[in-house]
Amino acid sequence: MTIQTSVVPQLLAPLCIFVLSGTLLLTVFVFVLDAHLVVDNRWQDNHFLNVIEISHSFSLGTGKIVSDMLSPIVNGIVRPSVFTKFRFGHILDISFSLAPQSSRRAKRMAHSIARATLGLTQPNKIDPPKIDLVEWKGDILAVGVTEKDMAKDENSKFKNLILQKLDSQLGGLLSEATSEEDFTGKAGQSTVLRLPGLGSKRVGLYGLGALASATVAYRSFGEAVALAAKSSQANNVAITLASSEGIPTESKPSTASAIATGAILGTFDDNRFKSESKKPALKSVDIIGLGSGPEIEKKLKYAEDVCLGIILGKELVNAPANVLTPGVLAEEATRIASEHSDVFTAKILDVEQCKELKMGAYLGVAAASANPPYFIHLCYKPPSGSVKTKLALVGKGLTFDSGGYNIKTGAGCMIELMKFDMGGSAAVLGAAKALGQIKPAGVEVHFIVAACENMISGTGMRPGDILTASNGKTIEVNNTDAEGRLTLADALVYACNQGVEKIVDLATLTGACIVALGPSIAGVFTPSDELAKEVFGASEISGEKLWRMPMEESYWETMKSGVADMVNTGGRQGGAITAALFLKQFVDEKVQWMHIDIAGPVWNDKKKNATGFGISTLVEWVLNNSS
């Protein structure tokens, strides 16, 4: 197979975010490379060698990794990635300057500021001047408003002193126009105009709600604003808030981090495969009156992590099966473990040490396809410290999903969609390259992938096969499409092996989940109630929306063979119940065990991308189980 592709992905321009209180800038850096590939995929000895002519030379760090199949270091030479074809630097580079109040120009300059120390003699504690909101020279000034922010006097001008300075300067045409447009400060609901008077070309309201103290109200705030500059090709964004001084000072960095996370992301367009695209032209935005200083620096740079992350998850889930094959999976996989080596091993198991361990359920899903599977292990450790507490996440990894046997067919099978259906395993890659960056202590981590195509052939698996997984247990297949639960069965066996204490997997297990609970919420299904509390509670603070579901135990009534320990699937009724059951049989029962099933919320249908569900979760879980 011979794929050649010409492409110079601009994606996105050098962007910095500022972060304003009074004088003091929080600045933020993104830089992207631009470069111009020409892929040819060719299978040798049969190993996926890539082989790509750059002509944009740049680096990628090498460091030594363990890995029994694949490495992205041949001869001592880090290869450049054919899946996602430019590599990312570090989107943020954080740095201190000073704004006088009266020079928009002197917030460029770094200063240092001198503190007296001899003689026990300490500096006078002044505090420095706001920023001017109506003197703010720049594209657009964006201000997120909540309901209660849009009320209005008997005269119909508002209470909100921010908006009443804001209307004032505009000779009330702010009012005015949000009154025509019945703006009320309803999430989601925006206005933007174009008015003389200010000191911004435009002036914008993003409705944040009743109550704006979620973290997605203040990141689908910056990702809105993002959107806005994009289409108005706008060079640079102030952000605030109309009753930003409500806001608790212990919260405000996390709010300024949500609002940073949501205006990366918001301007990131995944354009590898599209042969034009339009070089975005945001390069600065101001966030205004939500506080500076170490602690929000440390916000800022965890937010920079996570976007990381997020941005491989979103590009794993957007490439074509045909780019990204299980080879080129467990060669991203590696690729983490040799940018974060101090950390981070890689082992790469082919199918003969599958065969070894005997995970016959995986390779039984493996057999059909010409791309053969990869069973992806990264571990992760501490660069210093003893380890308190061992995890594992788990991923399902299947790159694409034919059905098999029991093809995918008819309207709503969303055979097309099948690249997403090893979403799970792009949370865990994703997560495990956030982890990378931020290097939490006292917690081993293990990223588990069982890799591979379901396709057909003559050596594919059919319906009534009897399969054994390493465990032991014997499964008959009586339908090829659930073939996810059987990749995951040794997956986690394989987990529970590495001595952890707890396990969550994600995987696009079920669309009986997607009838449940939709596009947004993915189902969330454990015996633990320690560990539902503990990634509820990483939830709430990441945004991403989970729910609980039973796990109804006699439902196994339907899991039951006539001639195996078990059968495949249950049929239509609960079936996203059946294949938590089902994974629940391949777990060490003192081992603690989460299933998350995402095939809603991986993949968003309005913007036809994927979306990086999981990983902001995942992150934070571990974190939180570190010491």
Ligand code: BES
Contents of the next structure:
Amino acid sequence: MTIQTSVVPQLLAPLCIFVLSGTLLLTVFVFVLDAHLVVDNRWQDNHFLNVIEISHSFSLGTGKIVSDMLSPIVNGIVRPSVFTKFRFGHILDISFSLAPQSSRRAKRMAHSIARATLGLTQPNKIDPPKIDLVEWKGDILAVGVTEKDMAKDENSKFKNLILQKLDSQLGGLLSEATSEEDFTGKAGQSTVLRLPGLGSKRVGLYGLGALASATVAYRSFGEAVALAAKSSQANNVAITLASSEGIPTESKPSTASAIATGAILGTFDDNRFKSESKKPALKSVDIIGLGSGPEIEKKLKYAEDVCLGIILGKELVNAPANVLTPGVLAEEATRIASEHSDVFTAKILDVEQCKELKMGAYLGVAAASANPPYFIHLCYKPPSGSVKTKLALVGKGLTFDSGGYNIKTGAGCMIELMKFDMGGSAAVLGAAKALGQIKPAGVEVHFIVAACENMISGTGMRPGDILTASNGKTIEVNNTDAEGRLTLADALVYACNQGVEKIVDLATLTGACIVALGPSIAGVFTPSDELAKEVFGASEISGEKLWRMPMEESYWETMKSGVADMVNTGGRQGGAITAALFLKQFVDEKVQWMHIDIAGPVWNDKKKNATGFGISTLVEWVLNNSS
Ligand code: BES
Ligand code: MN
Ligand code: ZN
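What would you give as the form predicted in complex with the ligand, now that the form predicted alone is on the page?
To see the whole picture, the full complex is given below, headed by that same chain.
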């Protein structure tokens, strides 16, 4: 898929220039920012189904990889299972190129250049012209409209100039259809017409609502267009806004990038585990009317990098627990590091090494599993310059949570979905992938995951067992199903030992958080108002929904043990809060720390798919901490 941006399509102005100048003396050029997205269904093609030799993946650009730490895996403790053929994060390869194009031969030329260069070329110096939407040739012309754009005059004619122009070209059918279908431009509404009269085969209007949350509205718009392209097997689409001229110049790049994000993520389907699937037909997306040039180009590149992180995150969560074992998760983390060995070091600790570090809480959870645990630590350092801030991102990495001896039973326990209990680690590794590409300056980031499974066996921890975490605190396990906090306890102690100033952990930690906030909002727990401000600022840009919850100290009462320092489970009430209070026991007071409970938003029940939640907020937050 290619994503292109070209310059403002005010319909009247170019037309007038056209007519007034009589002959076309100027050969006009449009700057087209062109993202070439090779959609690659390697899962369907046998030659892409490689069985990955683990040692193989470590030999890739191992520059800074701490190879002795990897030796347990290299020595074959983790054997590549038949399932390791499902590689992660390689579905979409995107590259951008910048090409000049004339308004008439525009598309074909831009595409051939895009394919030929697959990289950034220099922008043409000639002033860009305007494109006439009516002349745009392709499969779908998608116009985003607000409720205000849909206003009509006393003769039922659109007041908006772009809609007016399209409507008159279509003999009034657009205004007729929108009236009949009661299309008012509300968010989520859409109407697609297949009509002769335009260069485009179809024209679609997409409601943006009142643009209360612009990022979310633009992203949904991009996604809706991608879905329409999918259902009509469209090869190319153009996306524009009815009132793009009303958008302040400084907001245009972020508007374009929100639309592009929606289009990329809407095009992506995780078909790895299907025996049959269609290749996406969509090859190119022209974003018209939101400008061109280096700034928008940078924004689109950023959107692309974040999308690739999100896609990896989704793939990790979607992968079932028989494919994605702790060993495979460690392998994937190492792959991310080796793909960007200029900025990453990878350290994978096996059971013995975790024992040396006295990670008794984490190893207690891992004890029942036939699949050995791996403690994952990636470290990002900027390619050059000094480090001003050190951060850690910690993710819960339960590749499966059966509950253990307190096995998950009964309707609504969701045991069959507990592959998603590594959603926190997917967010952390997805962010790592994106940041490895973006390479922010001035910031060091530690990515930490204590990966394991919560299973049942004769070697497993029993309810009532007492574990000792790596900071020496003892825990009476009154419920083996409250396992995430046990793994995070040792991960947080480890993170604090890296000398970081701030830690954000993400975890599918409690069903109670879903009861409190529902399926699409994550719960935020932090004693630090400063850190809250930073992360909420990032979430406003990313559009991910967070809600701050109280860290009510009086609830700690329920977490007291008669024999150990604490139990791991309080009562039924305020379960997400007592879980957060438990984690706090393992964080150095000098470190600013935030826990985000993503039990709800990790999974989309309707789509039966992972959401990639958390990645865009984390990347944004890290960038805001860079210099
Ligand atoms: N992974 C679950 C939390 C969870 C439950 C996430 C449902 C998404 C959907 C976690 O390990 C867990 O089992 N938590 C228990 C804690 C309880 C035993 C105190 C819970 O929420 O029931
Ligand atoms: Mn559990
Ligand atoms: Zn769990």
